[in-house]
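As C-alpha coordinates, one chain now follows by itself in the form predicted alone.
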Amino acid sequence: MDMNTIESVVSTTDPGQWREGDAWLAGGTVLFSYGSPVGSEEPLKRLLDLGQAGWPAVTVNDAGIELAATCTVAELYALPISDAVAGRNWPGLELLRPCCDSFVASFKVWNMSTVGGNLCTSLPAGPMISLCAGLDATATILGRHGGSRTVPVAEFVVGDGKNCLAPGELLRSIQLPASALAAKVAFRRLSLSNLGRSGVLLIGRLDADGTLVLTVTAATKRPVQLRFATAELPDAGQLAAAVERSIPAELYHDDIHGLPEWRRAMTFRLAEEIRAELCGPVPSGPLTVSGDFWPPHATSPQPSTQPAQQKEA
(Lines of atoms letter the chains of each structure in order from A and count residues from 1; the text may use other names and numbers.)
(Lines give C-alpha, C1' and ligand atoms only; values in the text may rest on other atoms or scores of the structure.)
Protein backbone atom coordinates (compact mmCIF):
# COMPACT_ATOMS: atom_id res chain seq x y z
CA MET A 1 0.00 0.00 0.00
CA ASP A 2 1.21 3.50 -0.78
CA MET A 3 1.56 5.47 2.46
CA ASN A 4 1.32 8.98 1.04
CA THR A 5 1.27 10.77 4.40
CA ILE A 6 4.80 9.72 5.36
CA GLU A 7 7.15 12.70 5.51
CA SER A 8 10.31 10.92 6.64
CA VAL A 9 11.85 7.62 7.69
CA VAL A 10 14.17 7.77 10.71
CA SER A 11 16.63 5.00 11.52
CA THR A 12 16.54 4.66 15.31
CA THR A 13 16.01 2.34 18.27
CA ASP A 14 15.48 5.17 20.74
CA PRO A 15 11.91 5.47 22.05
CA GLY A 16 12.83 8.98 23.15
CA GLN A 17 12.63 10.07 19.52
CA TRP A 18 9.00 8.98 19.17
CA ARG A 19 6.33 11.62 18.71
CA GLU A 20 2.68 11.75 17.67
CA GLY A 21 2.23 10.47 14.13
CA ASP A 22 5.11 7.99 14.36
CA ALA A 23 5.06 4.20 13.96
CA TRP A 24 7.82 1.67 14.60
CA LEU A 25 8.86 -0.19 11.46
CA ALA A 26 10.44 -3.66 11.59
CA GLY A 27 9.49 -6.07 8.79
CA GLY A 28 6.52 -3.95 7.79
CA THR A 29 4.48 -6.87 6.45
CA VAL A 30 1.36 -5.68 8.29
CA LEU A 31 2.12 -1.96 8.39
CA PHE A 32 2.42 -1.75 4.61
CA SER A 33 -0.65 -3.96 4.15
CA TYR A 34 -2.94 -1.89 6.36
CA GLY A 35 -1.33 1.51 5.79
CA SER A 36 -1.26 2.10 9.55
CA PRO A 37 -0.77 0.09 12.74
CA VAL A 38 -3.64 -2.30 13.44
CA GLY A 39 -6.34 -0.53 15.43
CA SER A 40 -5.18 2.97 14.47
CA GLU A 41 -6.80 5.26 11.94
CA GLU A 42 -4.54 8.23 12.53
CA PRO A 43 -2.44 9.24 9.50
CA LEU A 44 1.25 8.50 9.92
CA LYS A 45 3.92 11.14 9.39
CA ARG A 46 7.12 9.26 10.21
CA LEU A 47 8.36 5.69 10.34
CA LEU A 48 10.97 4.82 12.98
CA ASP A 49 12.97 2.15 11.19
CA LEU A 50 14.51 -0.68 13.21
CA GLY A 51 16.19 -2.17 10.15
CA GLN A 52 19.66 -1.10 11.27
CA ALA A 53 19.19 -1.98 14.94
CA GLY A 54 21.83 -4.71 14.76
CA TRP A 55 20.23 -6.71 17.55
CA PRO A 56 21.28 -10.39 17.52
CA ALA A 57 18.26 -12.30 16.27
CA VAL A 58 18.73 -15.22 18.67
CA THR A 59 20.79 -15.55 21.84
CA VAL A 60 20.99 -18.95 23.54
CA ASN A 61 22.31 -19.65 27.03
CA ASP A 62 21.51 -21.85 30.02
CA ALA A 63 18.68 -19.52 31.03
CA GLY A 64 16.88 -20.09 27.75
CA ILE A 65 16.50 -18.25 24.46
CA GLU A 66 16.29 -14.52 23.87
CA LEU A 67 14.65 -13.48 20.61
CA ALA A 68 15.16 -9.94 19.39
CA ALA A 69 11.91 -8.28 18.42
CA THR A 70 13.45 -8.00 14.94
CA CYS A 71 14.10 -11.76 14.66
CA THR A 72 12.43 -12.90 11.45
CA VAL A 73 10.17 -15.90 11.09
CA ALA A 74 12.77 -17.48 8.80
CA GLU A 75 15.47 -17.09 11.46
CA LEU A 76 13.21 -18.60 14.10
CA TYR A 77 12.31 -21.52 11.83
CA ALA A 78 15.99 -22.35 11.35
CA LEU A 79 16.75 -22.36 15.08
CA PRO A 80 15.73 -25.95 16.06
CA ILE A 81 18.36 -27.51 13.77
CA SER A 82 21.05 -24.90 14.35
CA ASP A 83 24.31 -25.33 16.25
CA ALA A 84 23.07 -22.75 18.75
CA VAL A 85 20.78 -25.31 20.42
CA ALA A 86 22.73 -28.48 19.64
CA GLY A 87 22.81 -30.79 22.65
CA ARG A 88 20.07 -28.96 24.51
CA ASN A 89 17.38 -31.20 25.96
CA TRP A 90 14.60 -28.79 25.12
CA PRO A 91 11.51 -30.57 23.75
CA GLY A 92 9.81 -27.17 23.59
CA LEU A 93 11.85 -26.41 20.47
CA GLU A 94 9.44 -28.71 18.64
CA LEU A 95 6.83 -25.96 18.85
CA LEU A 96 8.82 -23.45 16.82
CA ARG A 97 8.22 -24.86 13.36
CA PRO A 98 4.50 -25.64 13.70
CA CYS A 99 3.95 -22.11 15.01
CA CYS A 100 5.92 -20.64 12.11
CA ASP A 101 3.92 -22.78 9.70
CA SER A 102 0.74 -21.35 11.21
CA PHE A 103 1.44 -18.17 9.25
CA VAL A 104 0.66 -20.16 6.06
CA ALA A 105 2.73 -17.48 4.35
CA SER A 106 5.28 -17.41 1.56
CA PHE A 107 9.05 -17.37 2.00
CA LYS A 108 8.95 -13.67 1.08
CA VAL A 109 6.84 -12.93 4.14
CA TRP A 110 8.94 -15.24 6.31
CA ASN A 111 12.11 -13.36 5.43
CA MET A 112 10.62 -9.99 6.41
CA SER A 113 7.98 -10.63 9.06
CA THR A 114 9.30 -10.40 12.63
CA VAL A 115 8.46 -12.10 15.89
CA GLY A 116 8.04 -8.74 17.61
CA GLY A 117 5.86 -7.40 14.83
CA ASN A 118 3.48 -10.33 15.18
CA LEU A 119 3.20 -9.72 18.93
CA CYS A 120 2.64 -6.00 18.49
CA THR A 121 -0.01 -6.50 15.82
CA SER A 122 -1.80 -8.52 18.50
CA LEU A 123 -4.30 -10.33 16.31
CA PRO A 124 -5.94 -13.41 17.90
CA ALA A 125 -4.40 -15.71 15.27
CA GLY A 126 -0.86 -14.38 15.76
CA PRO A 127 1.21 -17.60 15.95
CA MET A 128 4.19 -15.94 17.61
CA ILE A 129 1.81 -14.89 20.38
CA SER A 130 0.74 -18.54 20.67
CA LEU A 131 4.35 -19.76 20.78
CA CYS A 132 5.62 -17.22 23.28
CA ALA A 133 2.60 -17.35 25.57
CA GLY A 134 2.65 -21.16 25.51
CA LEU A 135 6.30 -21.15 26.64
CA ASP A 136 5.78 -18.58 29.42
CA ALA A 137 7.91 -16.02 27.61
CA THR A 138 8.42 -12.50 28.92
CA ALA A 139 8.66 -9.38 26.80
CA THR A 140 11.15 -6.60 27.50
CA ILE A 141 9.73 -3.18 26.64
CA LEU A 142 11.73 0.05 26.32
CA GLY A 143 10.06 3.26 27.46
CA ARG A 144 10.26 6.79 26.08
CA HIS A 145 12.11 8.13 29.11
CA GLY A 146 14.94 5.63 29.31
CA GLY A 147 13.34 2.97 31.47
CA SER A 148 12.28 -0.56 30.67
CA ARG A 149 9.80 -3.12 31.95
CA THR A 150 9.02 -6.78 31.47
CA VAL A 151 5.58 -8.29 30.83
CA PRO A 152 4.55 -11.93 30.43
CA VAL A 153 3.58 -12.44 26.79
CA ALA A 154 0.37 -14.10 28.00
CA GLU A 155 -0.56 -10.66 29.41
CA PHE A 156 0.99 -8.55 26.63
CA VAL A 157 -2.03 -8.97 24.32
CA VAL A 158 -5.22 -7.64 25.94
CA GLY A 159 -7.70 -7.90 23.07
CA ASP A 160 -8.20 -8.14 19.32
CA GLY A 161 -5.49 -5.88 17.91
CA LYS A 162 -4.79 -4.45 21.37
CA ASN A 163 -1.80 -4.77 23.68
CA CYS A 164 -0.27 -3.22 26.76
CA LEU A 165 2.18 -0.92 24.93
CA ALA A 166 1.91 2.75 25.77
CA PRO A 167 2.39 5.28 22.94
CA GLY A 168 6.02 5.25 21.83
CA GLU A 169 7.06 2.18 23.80
CA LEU A 170 9.23 -0.30 21.91
CA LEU A 171 9.25 -4.08 22.21
CA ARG A 172 12.94 -4.96 22.45
CA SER A 173 13.08 -8.72 23.01
CA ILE A 174 11.30 -11.87 24.12
CA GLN A 175 12.80 -14.35 26.59
CA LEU A 176 11.84 -18.03 26.38
CA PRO A 177 12.80 -19.65 29.72
CA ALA A 178 14.76 -22.90 29.79
CA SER A 179 12.29 -24.37 32.30
CA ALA A 180 9.46 -24.16 29.74
CA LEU A 181 11.66 -25.27 26.84
CA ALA A 182 12.58 -28.39 28.85
CA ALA A 183 8.93 -29.41 29.22
CA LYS A 184 7.05 -32.02 27.23
CA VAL A 185 4.79 -30.11 24.81
CA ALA A 186 1.69 -30.63 22.68
CA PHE A 187 0.36 -28.60 19.76
CA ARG A 188 -3.12 -28.46 18.23
CA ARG A 189 -4.43 -26.13 15.52
CA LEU A 190 -7.55 -25.95 13.37
CA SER A 191 -8.83 -23.64 10.64
CA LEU A 192 -12.04 -23.65 8.66
CA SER A 193 -10.33 -23.96 5.29
CA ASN A 194 -7.27 -25.65 3.85
CA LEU A 195 -4.30 -23.34 4.50
CA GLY A 196 -6.60 -20.96 6.35
CA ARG A 197 -5.94 -18.58 9.20
CA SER A 198 -5.88 -20.30 12.59
CA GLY A 199 -9.32 -20.46 14.15
CA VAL A 200 -8.15 -22.37 17.22
CA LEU A 201 -4.56 -22.91 18.40
CA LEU A 202 -3.77 -24.60 21.71
CA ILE A 203 -0.39 -25.39 23.22
CA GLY A 204 0.03 -27.75 26.16
CA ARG A 205 3.04 -28.18 28.41
CA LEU A 206 3.90 -30.71 31.10
CA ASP A 207 6.65 -29.17 33.22
CA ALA A 208 9.36 -31.03 35.07
CA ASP A 209 7.48 -30.61 38.37
CA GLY A 210 4.39 -32.21 36.83
CA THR A 211 2.44 -28.97 36.33
CA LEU A 212 0.13 -29.01 33.32
CA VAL A 213 -0.11 -25.70 31.46
CA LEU A 214 -2.70 -25.18 28.73
CA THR A 215 -2.59 -22.02 26.60
CA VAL A 216 -5.57 -21.15 24.41
CA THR A 217 -5.06 -18.73 21.51
CA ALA A 218 -6.67 -17.89 18.14
CA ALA A 219 -10.06 -19.03 19.46
CA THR A 220 -9.97 -16.19 21.97
CA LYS A 221 -9.40 -12.44 21.66
CA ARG A 222 -6.38 -12.73 23.94
CA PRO A 223 -4.34 -15.66 25.29
CA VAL A 224 -5.89 -17.64 28.13
CA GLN A 225 -3.74 -19.89 30.33
CA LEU A 226 -4.86 -22.67 32.64
CA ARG A 227 -2.47 -24.27 35.16
CA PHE A 228 -2.92 -27.49 37.10
CA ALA A 229 -0.46 -28.58 39.80
CA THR A 230 0.74 -32.20 39.92
CA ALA A 231 -1.64 -33.07 42.72
CA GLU A 232 -4.53 -31.49 40.83
CA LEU A 233 -4.13 -32.88 37.32
CA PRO A 234 -7.64 -32.93 35.86
CA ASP A 235 -9.65 -35.71 34.32
CA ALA A 236 -11.68 -34.94 31.18
CA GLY A 237 -14.65 -33.54 33.08
CA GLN A 238 -12.53 -31.39 35.37
CA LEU A 239 -10.62 -29.96 32.43
CA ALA A 240 -13.84 -29.10 30.58
CA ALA A 241 -15.18 -27.39 33.69
CA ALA A 242 -11.96 -25.38 34.07
CA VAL A 243 -12.07 -24.26 30.43
CA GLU A 244 -15.72 -23.26 30.89
CA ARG A 245 -14.86 -21.15 33.94
CA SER A 246 -11.78 -19.54 32.39
CA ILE A 247 -13.21 -18.47 29.04
CA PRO A 248 -16.49 -16.56 29.10
CA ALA A 249 -18.59 -16.62 25.94
CA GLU A 250 -17.75 -13.02 25.03
CA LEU A 251 -14.02 -13.78 24.99
CA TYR A 252 -14.29 -16.14 22.01
CA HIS A 253 -13.33 -14.38 18.78
CA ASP A 254 -15.87 -13.83 15.99
CA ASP A 255 -14.81 -13.24 12.40
CA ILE A 256 -14.90 -14.82 8.96
CA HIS A 257 -12.39 -17.45 10.10
CA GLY A 258 -14.75 -18.98 12.65
CA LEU A 259 -17.91 -18.38 14.65
CA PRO A 260 -17.56 -18.21 18.44
CA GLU A 261 -19.65 -21.37 18.86
CA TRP A 262 -17.31 -23.36 16.62
CA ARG A 263 -14.19 -21.94 18.27
CA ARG A 264 -15.59 -22.83 21.69
CA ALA A 265 -16.44 -26.39 20.68
CA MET A 266 -13.03 -26.95 19.12
CA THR A 267 -11.29 -25.47 22.16
CA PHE A 268 -12.92 -28.10 24.38
CA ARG A 269 -12.05 -30.84 21.89
CA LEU A 270 -8.40 -29.90 21.44
CA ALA A 271 -7.90 -29.22 25.15
CA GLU A 272 -8.98 -32.77 25.91
CA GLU A 273 -6.68 -34.16 23.20
CA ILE A 274 -3.76 -32.31 24.80
CA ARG A 275 -4.70 -33.48 28.30
CA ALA A 276 -4.86 -37.09 27.14
CA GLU A 277 -1.53 -36.79 25.32
CA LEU A 278 0.42 -35.14 28.12
CA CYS A 279 -1.18 -36.80 31.14
CA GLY A 280 -1.06 -40.34 29.80
CA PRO A 281 1.11 -42.97 31.49
CA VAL A 282 4.35 -41.98 29.75
CA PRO A 283 4.29 -39.07 27.27
CA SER A 284 6.70 -40.08 24.53
CA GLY A 285 7.39 -39.86 20.83
CA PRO A 286 7.60 -36.87 18.49
CA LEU A 287 5.29 -33.89 18.66
CA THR A 288 1.85 -34.59 17.20
CA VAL A 289 0.92 -31.79 14.81
CA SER A 290 -2.70 -31.18 13.89
CA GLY A 291 -3.91 -28.63 11.41
CA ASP A 292 -3.82 -28.26 7.66
CA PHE A 293 -0.08 -28.08 6.94
CA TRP A 294 0.44 -31.79 6.43
CA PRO A 295 -1.73 -34.90 5.98
CA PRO A 296 -3.87 -35.84 9.00
CA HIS A 297 -2.05 -37.57 11.88
CA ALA A 298 1.36 -36.72 10.38
CA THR A 299 4.19 -35.77 12.66
CA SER A 300 6.60 -32.93 12.03
CA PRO A 301 8.25 -33.05 8.61
CA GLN A 302 11.94 -33.61 8.06
CA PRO A 303 14.06 -30.53 8.77
CA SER A 304 13.90 -27.93 6.07
CA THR A 305 14.88 -24.30 5.82
CA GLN A 306 11.82 -23.48 3.71
CA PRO A 307 8.25 -22.90 4.93
CA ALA A 308 5.82 -25.78 4.60
CA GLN A 309 3.65 -23.72 2.28
CA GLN A 310 4.39 -21.24 -0.47
CA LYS A 311 1.07 -19.45 -0.37
CA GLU A 312 0.83 -15.69 0.09
CA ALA A 313 -0.52 -14.56 3.45
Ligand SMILES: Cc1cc2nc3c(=O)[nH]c(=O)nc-3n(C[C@H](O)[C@H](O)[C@H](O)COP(=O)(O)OP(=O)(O)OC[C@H]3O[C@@H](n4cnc5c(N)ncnc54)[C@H](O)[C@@H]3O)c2cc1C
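The block above covers the form predicted alone; next, return the form predicted together with the named molecule.
The following holds one chain only.
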Protein backbone atom coordinates (compact mmCIF):
# COMPACT_ATOMS: atom_id res chain seq x y z
CA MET A 1 0.00 0.00 0.00
CA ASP A 2 1.04 3.61 -0.41
CA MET A 3 2.28 5.33 2.73
CA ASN A 4 1.11 8.80 1.86
CA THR A 5 2.34 10.54 5.02
CA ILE A 6 6.00 9.79 4.29
CA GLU A 7 8.03 12.90 3.54
CA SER A 8 11.40 11.24 3.04
CA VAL A 9 13.25 7.95 3.05
CA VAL A 10 16.71 8.16 4.61
CA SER A 11 19.30 5.47 4.07
CA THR A 12 21.00 5.03 7.43
CA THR A 13 21.93 2.60 10.19
CA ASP A 14 22.65 5.36 12.72
CA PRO A 15 20.13 5.42 15.59
CA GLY A 16 21.40 8.95 16.34
CA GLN A 17 19.45 10.10 13.27
CA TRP A 18 16.12 8.81 14.58
CA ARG A 19 13.47 11.34 15.52
CA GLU A 20 9.75 11.29 16.37
CA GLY A 21 7.68 10.06 13.40
CA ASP A 22 10.46 7.81 12.08
CA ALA A 23 10.40 4.05 11.60
CA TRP A 24 13.20 1.70 10.67
CA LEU A 25 12.47 0.08 7.31
CA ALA A 26 13.78 -3.46 6.76
CA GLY A 27 11.90 -5.74 4.34
CA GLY A 28 8.86 -3.48 4.52
CA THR A 29 6.38 -6.38 4.55
CA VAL A 30 4.66 -5.01 7.65
CA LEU A 31 5.14 -1.33 6.99
CA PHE A 32 3.82 -1.52 3.43
CA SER A 33 0.93 -3.83 4.29
CA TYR A 34 -0.27 -2.27 7.56
CA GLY A 35 0.87 1.27 6.67
CA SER A 36 2.44 1.67 10.12
CA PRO A 37 4.26 -0.40 12.74
CA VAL A 38 2.00 -3.04 14.33
CA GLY A 39 -0.05 -1.51 17.14
CA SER A 40 0.67 2.10 16.16
CA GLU A 41 -1.76 4.51 14.51
CA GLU A 42 0.62 7.46 14.51
CA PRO A 43 1.27 8.63 10.95
CA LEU A 44 4.90 8.09 9.96
CA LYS A 45 6.92 10.95 8.48
CA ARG A 46 10.20 9.28 7.58
CA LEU A 47 11.46 5.77 6.89
CA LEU A 48 15.04 5.01 7.96
CA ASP A 49 15.98 2.49 5.33
CA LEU A 50 18.27 -0.38 6.37
CA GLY A 51 18.39 -1.68 2.79
CA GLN A 52 21.92 -0.38 2.19
CA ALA A 53 23.29 -1.43 5.59
CA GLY A 54 25.68 -3.87 3.94
CA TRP A 55 25.79 -6.05 7.06
CA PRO A 56 26.84 -9.63 6.25
CA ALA A 57 23.62 -11.64 6.56
CA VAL A 58 25.26 -14.58 8.32
CA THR A 59 28.59 -14.93 10.13
CA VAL A 60 29.62 -18.36 11.37
CA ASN A 61 32.44 -19.10 13.80
CA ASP A 62 33.18 -21.42 16.71
CA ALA A 63 31.04 -19.29 19.03
CA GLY A 64 27.97 -19.89 16.87
CA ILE A 65 26.06 -17.97 14.23
CA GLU A 66 25.49 -14.24 14.05
CA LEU A 67 22.51 -13.19 11.99
CA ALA A 68 22.34 -9.57 10.88
CA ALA A 69 18.93 -8.07 11.64
CA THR A 70 18.68 -7.59 7.86
CA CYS A 71 19.19 -11.31 7.08
CA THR A 72 16.17 -12.37 5.02
CA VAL A 73 14.10 -15.47 5.60
CA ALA A 74 15.31 -16.75 2.22
CA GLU A 75 18.97 -16.31 3.28
CA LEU A 76 18.31 -18.12 6.53
CA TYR A 77 16.61 -20.98 4.70
CA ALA A 78 19.73 -21.46 2.56
CA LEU A 79 22.08 -21.62 5.55
CA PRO A 80 21.79 -25.28 6.68
CA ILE A 81 23.04 -26.57 3.32
CA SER A 82 25.67 -23.88 2.78
CA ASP A 83 29.47 -24.19 3.02
CA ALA A 84 29.37 -21.77 5.94
CA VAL A 85 28.19 -24.52 8.30
CA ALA A 86 29.56 -27.57 6.50
CA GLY A 87 31.29 -29.93 8.95
CA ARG A 88 29.73 -28.36 12.06
CA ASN A 89 28.09 -30.84 14.40
CA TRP A 90 25.12 -28.61 15.08
CA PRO A 91 21.83 -30.54 15.18
CA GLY A 92 20.13 -27.24 16.06
CA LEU A 93 20.49 -26.25 12.40
CA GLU A 94 17.61 -28.66 11.75
CA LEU A 95 15.29 -26.08 13.28
CA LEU A 96 16.03 -23.38 10.73
CA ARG A 97 13.98 -24.73 7.85
CA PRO A 98 10.87 -25.76 9.81
CA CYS A 99 10.88 -22.30 11.39
CA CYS A 100 11.19 -20.62 7.99
CA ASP A 101 8.41 -22.87 6.68
CA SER A 102 6.23 -21.84 9.61
CA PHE A 103 6.36 -18.42 8.06
CA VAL A 104 3.57 -19.31 5.69
CA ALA A 105 4.03 -16.46 3.34
CA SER A 106 4.15 -15.39 -0.28
CA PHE A 107 7.23 -15.28 -2.50
CA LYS A 108 7.53 -11.54 -1.85
CA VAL A 109 7.37 -11.84 1.93
CA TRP A 110 9.75 -14.81 1.97
CA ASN A 111 12.41 -12.94 -0.02
CA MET A 112 12.02 -9.48 1.52
CA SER A 113 11.16 -9.95 5.15
CA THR A 114 14.01 -10.00 7.62
CA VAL A 115 14.83 -11.83 10.82
CA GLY A 116 15.09 -8.48 12.61
CA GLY A 117 11.81 -7.22 11.18
CA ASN A 118 10.09 -10.36 12.42
CA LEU A 119 11.49 -9.95 15.93
CA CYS A 120 10.61 -6.25 16.02
CA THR A 121 7.05 -6.90 14.79
CA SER A 122 6.78 -9.20 17.82
CA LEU A 123 3.68 -11.14 16.80
CA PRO A 124 3.01 -14.32 18.81
CA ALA A 125 3.33 -16.31 15.56
CA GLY A 126 6.70 -14.78 14.66
CA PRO A 127 8.64 -17.85 13.54
CA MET A 128 12.01 -16.12 13.79
CA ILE A 129 11.14 -15.34 17.40
CA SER A 130 10.42 -19.05 17.95
CA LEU A 131 13.72 -20.05 16.38
CA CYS A 132 15.89 -17.50 18.15
CA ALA A 133 14.22 -17.90 21.55
CA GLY A 134 14.35 -21.69 21.21
CA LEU A 135 18.11 -21.52 20.61
CA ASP A 136 18.78 -19.11 23.50
CA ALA A 137 19.84 -16.38 21.08
CA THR A 138 20.72 -12.90 22.26
CA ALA A 139 19.80 -9.70 20.45
CA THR A 140 22.26 -6.82 20.12
CA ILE A 141 20.51 -3.47 20.20
CA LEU A 142 22.05 -0.09 19.29
CA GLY A 143 20.88 2.95 21.24
CA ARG A 144 20.17 6.49 20.03
CA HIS A 145 22.92 8.01 22.13
CA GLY A 146 25.65 5.53 21.20
CA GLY A 147 26.37 2.29 22.98
CA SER A 148 24.64 -1.03 22.75
CA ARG A 149 22.99 -3.63 24.93
CA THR A 150 22.17 -7.30 24.63
CA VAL A 151 18.91 -9.00 25.54
CA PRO A 152 17.94 -12.69 25.36
CA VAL A 153 15.46 -13.02 22.50
CA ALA A 154 13.15 -14.91 24.86
CA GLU A 155 12.86 -11.61 26.79
CA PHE A 156 12.95 -9.28 23.77
CA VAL A 157 9.26 -9.85 23.02
CA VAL A 158 7.13 -8.84 25.98
CA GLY A 159 3.60 -9.18 24.59
CA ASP A 160 1.46 -9.35 21.45
CA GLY A 161 3.13 -6.81 19.14
CA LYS A 162 5.23 -5.48 22.03
CA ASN A 163 8.96 -5.64 22.64
CA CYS A 164 11.65 -4.11 24.81
CA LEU A 165 12.94 -1.59 22.22
CA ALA A 166 12.90 2.04 23.30
CA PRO A 167 11.88 4.53 20.58
CA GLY A 168 14.64 4.75 17.98
CA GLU A 169 16.62 1.75 19.17
CA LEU A 170 17.92 -0.41 16.36
CA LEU A 171 18.15 -4.18 16.45
CA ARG A 172 21.57 -4.85 14.90
CA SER A 173 22.05 -8.62 15.13
CA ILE A 174 21.12 -11.89 16.76
CA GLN A 175 23.69 -14.37 18.12
CA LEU A 176 22.81 -18.07 18.14
CA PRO A 177 25.24 -19.73 20.57
CA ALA A 178 27.17 -22.83 19.52
CA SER A 179 26.17 -24.57 22.76
CA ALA A 180 22.49 -24.46 21.80
CA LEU A 181 23.19 -25.31 18.16
CA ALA A 182 25.02 -28.42 19.39
CA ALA A 183 21.97 -29.63 21.33
CA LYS A 184 19.57 -32.37 20.33
CA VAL A 185 16.41 -30.59 19.22
CA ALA A 186 12.70 -31.22 18.72
CA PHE A 187 10.10 -29.15 16.90
CA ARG A 188 6.30 -29.14 16.93
CA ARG A 189 3.90 -26.73 15.26
CA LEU A 190 0.16 -26.70 14.76
CA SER A 191 -2.05 -24.48 12.69
CA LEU A 192 -5.84 -24.63 12.56
CA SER A 193 -6.00 -24.12 8.82
CA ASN A 194 -4.23 -25.62 5.88
CA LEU A 195 -0.97 -23.68 5.41
CA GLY A 196 -2.19 -21.33 8.13
CA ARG A 197 -0.44 -19.14 10.65
CA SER A 198 1.04 -21.00 13.63
CA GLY A 199 -1.33 -21.42 16.56
CA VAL A 200 1.15 -23.34 18.70
CA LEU A 201 4.90 -23.73 18.17
CA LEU A 202 7.14 -25.53 20.63
CA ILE A 203 10.88 -26.10 20.41
CA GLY A 204 12.72 -28.50 22.70
CA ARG A 205 16.46 -28.80 23.34
CA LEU A 206 18.48 -31.34 25.23
CA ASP A 207 21.82 -29.63 25.84
CA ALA A 208 25.16 -31.42 26.15
CA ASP A 209 25.03 -31.01 29.94
CA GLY A 210 21.65 -32.79 30.02
CA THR A 211 19.53 -29.66 30.55
CA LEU A 212 16.10 -29.82 28.93
CA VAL A 213 14.84 -26.49 27.57
CA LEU A 214 11.30 -26.11 26.28
CA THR A 215 10.30 -22.90 24.50
CA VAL A 216 6.62 -22.18 23.91
CA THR A 217 5.68 -19.63 21.26
CA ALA A 218 2.65 -18.82 19.07
CA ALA A 219 0.33 -20.33 21.72
CA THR A 220 1.32 -17.56 24.08
CA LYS A 221 1.46 -13.78 23.77
CA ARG A 222 5.21 -13.85 24.37
CA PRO A 223 7.78 -16.66 24.48
CA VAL A 224 7.78 -18.80 27.61
CA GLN A 225 10.79 -20.94 28.48
CA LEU A 226 10.99 -23.86 30.89
CA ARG A 227 14.36 -25.28 31.97
CA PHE A 228 15.05 -28.51 33.77
CA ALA A 229 18.56 -29.35 34.97
CA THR A 230 19.79 -32.84 34.20
CA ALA A 231 19.15 -33.99 37.78
CA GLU A 232 15.58 -32.71 37.59
CA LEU A 233 14.36 -34.00 34.24
CA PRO A 234 10.57 -34.21 34.57
CA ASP A 235 8.26 -37.15 34.05
CA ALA A 236 4.99 -36.49 32.21
CA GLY A 237 3.15 -35.32 35.32
CA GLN A 238 5.95 -33.04 36.46
CA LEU A 239 6.19 -31.49 33.01
CA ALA A 240 2.44 -30.84 32.88
CA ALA A 241 2.61 -29.25 36.33
CA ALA A 242 5.51 -27.04 35.25
CA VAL A 243 3.65 -25.91 32.12
CA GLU A 244 0.59 -25.16 34.25
CA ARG A 245 2.70 -23.06 36.67
CA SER A 246 4.60 -21.20 33.95
CA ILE A 247 1.71 -20.21 31.70
CA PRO A 248 -1.29 -18.56 33.35
CA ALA A 249 -4.55 -18.77 31.38
CA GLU A 250 -4.42 -15.11 30.36
CA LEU A 251 -1.02 -15.57 28.70
CA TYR A 252 -2.48 -17.87 26.01
CA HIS A 253 -3.07 -15.90 22.83
CA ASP A 254 -6.59 -15.37 21.51
CA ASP A 255 -7.20 -14.54 17.87
CA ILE A 256 -8.67 -15.95 14.67
CA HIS A 257 -5.85 -18.50 14.49
CA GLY A 258 -6.91 -20.33 17.65
CA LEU A 259 -8.87 -20.10 20.87
CA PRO A 260 -6.81 -19.89 24.06
CA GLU A 261 -8.34 -23.15 25.31
CA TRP A 262 -7.19 -24.99 22.18
CA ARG A 263 -3.73 -23.41 22.32
CA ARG A 264 -3.43 -24.44 25.96
CA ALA A 265 -4.49 -28.04 25.32
CA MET A 266 -2.11 -28.34 22.38
CA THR A 267 0.74 -26.82 24.38
CA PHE A 268 0.40 -29.57 26.99
CA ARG A 269 0.17 -32.23 24.30
CA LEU A 270 3.15 -31.04 22.27
CA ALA A 271 5.26 -30.41 25.37
CA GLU A 272 4.78 -34.02 26.39
CA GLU A 273 5.59 -35.23 22.87
CA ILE A 274 8.84 -33.28 23.00
CA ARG A 275 9.71 -34.55 26.48
CA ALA A 276 9.17 -38.12 25.32
CA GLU A 277 11.19 -37.53 22.17
CA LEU A 278 14.18 -35.90 23.85
CA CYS A 279 14.25 -37.71 27.21
CA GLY A 280 12.58 -41.02 26.41
CA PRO A 281 14.36 -44.35 26.30
CA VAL A 282 14.07 -44.66 22.54
CA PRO A 283 16.76 -42.74 20.66
CA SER A 284 15.03 -40.18 18.47
CA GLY A 285 15.33 -40.26 14.71
CA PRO A 286 15.09 -37.37 12.27
CA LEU A 287 13.36 -34.19 13.41
CA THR A 288 9.58 -34.66 13.58
CA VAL A 289 7.77 -31.73 12.05
CA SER A 290 4.05 -31.33 12.63
CA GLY A 291 2.14 -28.70 10.75
CA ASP A 292 -1.47 -28.12 9.89
CA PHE A 293 -3.95 -29.48 12.38
CA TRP A 294 -6.34 -30.82 9.79
CA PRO A 295 -5.13 -33.56 7.48
CA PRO A 296 -5.92 -32.78 3.84
CA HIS A 297 -9.04 -34.27 2.24
CA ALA A 298 -8.26 -36.96 -0.25
CA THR A 299 -9.31 -34.68 -3.08
CA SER A 300 -7.49 -31.60 -1.79
CA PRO A 301 -3.94 -30.79 -2.78
CA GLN A 302 -1.47 -32.25 -0.29
CA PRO A 303 0.11 -29.70 2.04
CA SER A 304 3.33 -28.65 0.42
CA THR A 305 6.60 -29.83 1.88
CA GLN A 306 8.35 -27.40 -0.42
CA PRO A 307 9.89 -24.21 0.94
CA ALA A 308 7.49 -21.33 1.21
CA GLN A 309 8.99 -19.41 -1.71
CA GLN A 310 7.50 -22.06 -3.96
CA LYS A 311 4.06 -21.70 -2.42
CA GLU A 312 1.48 -19.41 -3.87
CA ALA A 313 0.83 -16.08 -2.18
